[in-house]
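One chain is shown next in structure tokens, namely the form predicted alone.
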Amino acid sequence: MAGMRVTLRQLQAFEAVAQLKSFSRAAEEIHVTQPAVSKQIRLLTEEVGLPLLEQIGKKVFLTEAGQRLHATCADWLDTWGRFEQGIADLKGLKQGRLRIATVTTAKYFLPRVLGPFYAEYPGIDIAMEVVNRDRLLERLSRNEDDLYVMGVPPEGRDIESEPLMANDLVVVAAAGHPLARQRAIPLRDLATHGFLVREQGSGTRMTVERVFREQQVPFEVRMELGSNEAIKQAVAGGLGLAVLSRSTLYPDGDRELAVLDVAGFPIRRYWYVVRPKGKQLSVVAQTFLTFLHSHVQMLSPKS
């Protein structure tokens, strides 16, 4: 290989393909259009030599020759990333950059102490990546950022989580839902009302299937939606219930919703910062995980 010219940009690109199998989500996971991506594993592929990847259909293959290339590319990305974070922790604080992975629920509450963060370090380069849990741990199992917030850390995985705050789960209706006027609704109670949840995999979801399944309540999904916010309008337009993160509720802004009093709730859950285990954080991400943690108060939703 000493009379290839191969490049950071070209490998980033055939890495991001070749581990989610999908020129569009490579696109996506590293930040450029999608013919800059084929444009890239282009001039990777005439420079090996060798057909890299084969699509059929829809689906993306590795060659080969590709797969040989995937063996190592993940070493040399890895490399690059410990010399960045080098250079950044030499040139300290000033220039320094931060780059953290958080499910979509954490979108309400941690974006509040970036601002205070950056205030105080404004040569740092931010980079907060929002996806569903499912996205999440395959950037944590490609060790792509700093951190990782998320609420339900994964079991068998080499990785350490702390604790940040708490992240309780609430039963909310309609406003004007017949069950917003009672007191101590038993969970049994809720086994005839269909409930508005996440895509399979969130960790909302799983802990609430965990305890109707505990208390052998059925649980009734009555519709799949995307994001909380179209849960939310959903519940708000008389669709269902829903277990939400007190969270993700806006004291001022959810007048539509009210908060069951169901017994066992809230369930009190955690949010937890996750790392691949041993990874040796940055100054920069030592600092911001000082700083999150003394900042906590400012994240904490008001009851």
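In this text, the rigid core denotes the largest set of C-alpha atoms whose superposition between the two forms falls within 1.5 Å. In this text the structure is predicted, and so the values were computed from the model without any measurement. Positions refer to the first chain, counted from 1. Compared with the form predicted in complex with 2-phosphoglycolic acid:
- The two forms, fitted on the rigid core, differ between these two forms by 2 Å or more at the CA of residue 11.
- With the core superposed, residue 289 shows a C-alpha displacement below 2 Å between these two forms.
- Core-aligned CA deviation for residue 125 between these two forms: less than 2 Å.
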Second form
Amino acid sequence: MAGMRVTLRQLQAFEAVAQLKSFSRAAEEIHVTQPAVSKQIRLLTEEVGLPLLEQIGKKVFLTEAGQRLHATCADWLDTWGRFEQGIADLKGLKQGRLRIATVTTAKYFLPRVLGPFYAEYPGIDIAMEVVNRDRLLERLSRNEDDLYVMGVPPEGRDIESEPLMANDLVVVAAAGHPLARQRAIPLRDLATHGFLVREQGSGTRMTVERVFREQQVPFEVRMELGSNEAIKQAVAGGLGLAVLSRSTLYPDGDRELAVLDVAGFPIRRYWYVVRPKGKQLSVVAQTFLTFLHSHVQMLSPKS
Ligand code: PGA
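Can I get the form predicted in complex with 2-phosphoglycolic acid as well, since the one above is the form predicted alone?
Below: every chain and molecule of the assembly, starting with the one above.
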């Protein structure tokens, strides 16, 4: 590598393209124009002296040299990011970055705390990823975020988790459904009804399947839908029943849905704030965590 004059900006542009496999998305990610990204990559390629990327149609691929650079870059930029964060910390929370990843069920309350947090710390740049449980675990294993909010922390992994607030699961049906008038419905009575379920990898789905399995009640999947919102619409349209986190229901806006009185429900679960064991939280992340705990009351879904 001796003799190469490579700049941080070039590496950042390359890393964004390598990760997102798209020049336009990379430009968005690092807040520059697309021609600026192309220019940085051209200069970097000249310095390295071998092509780094191949573009076939709209798709971007890494060459062998590109893959080697990508592996080096990811570590290096991470180290650099920690240095920058350290400096920001030293400047006393006037600026800094906070990356949070959360499961889809928590998106109904967690963003609410960002307003008051921003009012107190306007210089902090916050990014929040909303993904399902499996995607979140991938992010956790790659150490991509400062904090993770999830419903079912993995067992036996090298993580630390602390409960944040209740995340109950309820059974929902269309408002006019005959089951909506019954009380203490035994779970086995639901075996004859079709359910709308989230995609594989969802923590909600994992829990529902576990509950039916434990009670030895057969579970009919009528359809798989990739979002809580889509499931609510389909339930309201009479397609079937579903088990959802109560937080996905708006107290005033969901008149088309009925929460069924099923024995054993609601299933009481919690959201946890999770991080890799031993991860040194930045001052920004630590401040947000304390803030989050003190705002939990305000966030609790009214039910
Ligand atoms: P998810 O949410 O279904 O989006 O993975 C997880 C949970 O609430 O456990």
